[in-house]
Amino acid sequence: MSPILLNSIGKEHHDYIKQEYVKNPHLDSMEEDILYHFNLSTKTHNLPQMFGDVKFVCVGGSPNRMKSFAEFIHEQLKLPGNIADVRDICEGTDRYSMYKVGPVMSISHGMGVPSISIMLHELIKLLYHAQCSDLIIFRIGTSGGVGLPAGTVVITEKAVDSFFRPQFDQVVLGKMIVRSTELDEDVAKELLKYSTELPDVPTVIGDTMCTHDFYEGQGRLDGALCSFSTEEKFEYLKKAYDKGVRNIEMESTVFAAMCRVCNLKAAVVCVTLLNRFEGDQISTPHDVLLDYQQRPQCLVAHFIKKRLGLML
């Protein structure tokens, strides 16, 4: 195919991802989009050409369980090639790292709502110069619990703030945007579905509360500052379980708030390190730990091989 009969193709493609992802009139004015957080840009990479086969986005804090998400994939999947040969996309650049294996890509968030949300108006973005459609979007991760056991993979019906409202507040030019943390329903079904044929990986569907920090913000007793004493903290707590929230972390509601605005299917799966009624620091071994975290993964790859229809 020439490049002119693929970029007459690629505009109409294009118009129609713009008009269902993307938000921002202003972008039609730019002569490139340079994402800066991925180093990648329109005018330097073939973007279609590099993601346009995607059909799954993975995202999570850390850069190292992306790389080692990416090899799963990529095993489970039975693709060609070496898992050696998985690069990090955003080498260039040491803000965030990023993998494409066949129709997945797995990317670093970092830690917290603005970190996350930089990395999500890039990543939105990218989807929608590489002309990409039928998207679900993930967020893997961990999180506390809140009355579930330690290892129990949580999947995510709202993302809640601290006041347990199922929306994220963004100051936007001195004024507040509330946009809803609702998610796709369908999406969050079939993954509890899906659940009950892995073998130990206890799954539950509830409400995630993200807050804006890790201590304090989330009723630690072990903080540099705390201002609330324990039973202050377990009557929060017990608040937040009658309200139907299952985990804690901290970036869901701004992942669920801009996916749904897109029209991102999305869901959020955590699974728990601790269950935070019995304690505040994580305290399990190392290996243990390293088995609670491949739980989302395992369950995330197992709905991914269901979609593309590599198990009955």
Second form
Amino acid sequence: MSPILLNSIGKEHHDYIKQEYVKNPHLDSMEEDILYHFNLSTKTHNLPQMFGDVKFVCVGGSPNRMKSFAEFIHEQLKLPGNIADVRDICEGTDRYSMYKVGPVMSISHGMGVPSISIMLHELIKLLYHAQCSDLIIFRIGTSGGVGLPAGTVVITEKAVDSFFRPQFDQVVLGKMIVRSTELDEDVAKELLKYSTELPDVPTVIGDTMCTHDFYEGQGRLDGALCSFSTEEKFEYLKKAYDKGVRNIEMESTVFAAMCRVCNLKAAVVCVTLLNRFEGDQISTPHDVLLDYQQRPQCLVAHFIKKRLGLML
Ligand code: R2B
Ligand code: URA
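Could you drop in the structure for the form predicted in complex with 1,4-anhydro-D-erythro-pent-1-enitol (R2B)? We only have the form predicted on its own so far.
Expanding to the full complex; the earlier chain stays at the top.
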């Protein structure tokens, strides 16, 4: 029998140590854990009661998109109650937005590695304090396509850095720590299989390059500054394509690395907004972009419904 432990709010619990989502021995000695950017704390909120039944976590850049995703899931899972009651759990802070609908959480992470990494530290601690188990976490987002038509959904096989390496480098105490960015292979394959059931969601699997900048860092010629020629841009994109890169975004490596260290099954599903071999500016009409952005949501919602046995 598993040991009986007391959790942070003093409730009896049998397998608090089973799901080791956190990798930090210092947390054990803290009386309270304040999740500052969520405006939540282990002393002021009953996290197991609020989040203990969560099975799927979806993160994405924009607060509005993550709100619509929560509303979409509410409708798709035919959950009881009114969609208007889907409230931002983090409304006490404007850093991130967080929604919970049934077993699904939807959280925004902002743009870029530092923003998503702060959010993930607090999210992973939240899931640990809430004693969640058997979770799958998805990043649903947008990206620039490499040799793919706009509107294609890319399921990430490997998240790679700007040198096409499957790793995330983090400076800690002045030293570089290198972490692997491998994602869950089975979840990726399952997503690809379900995508074939969605004719309006053209989907491929491929590597995703994560950069620390949208302009020069992604080889764009249209930033406020540019240090390379058009030929050099295409040479780099061609090299990326030949290495297996099919899209470019700004969070996948740290997302993959942190989830992997913390034993969370993770997948990245991003739609391409343009084909970078055809241009740099995102000139697609707004309504078409909105349609594209719903595609990763449709695929992940379909996956969740399948997993919950709501579809044959
Ligand atoms: C995709 O889109 C954003 C930049 O426009 C960034 O957060 C990303 O990864
Ligand atoms: N997001 C990115 O990071 N790059 C693109 O080209 C489009 C969206």
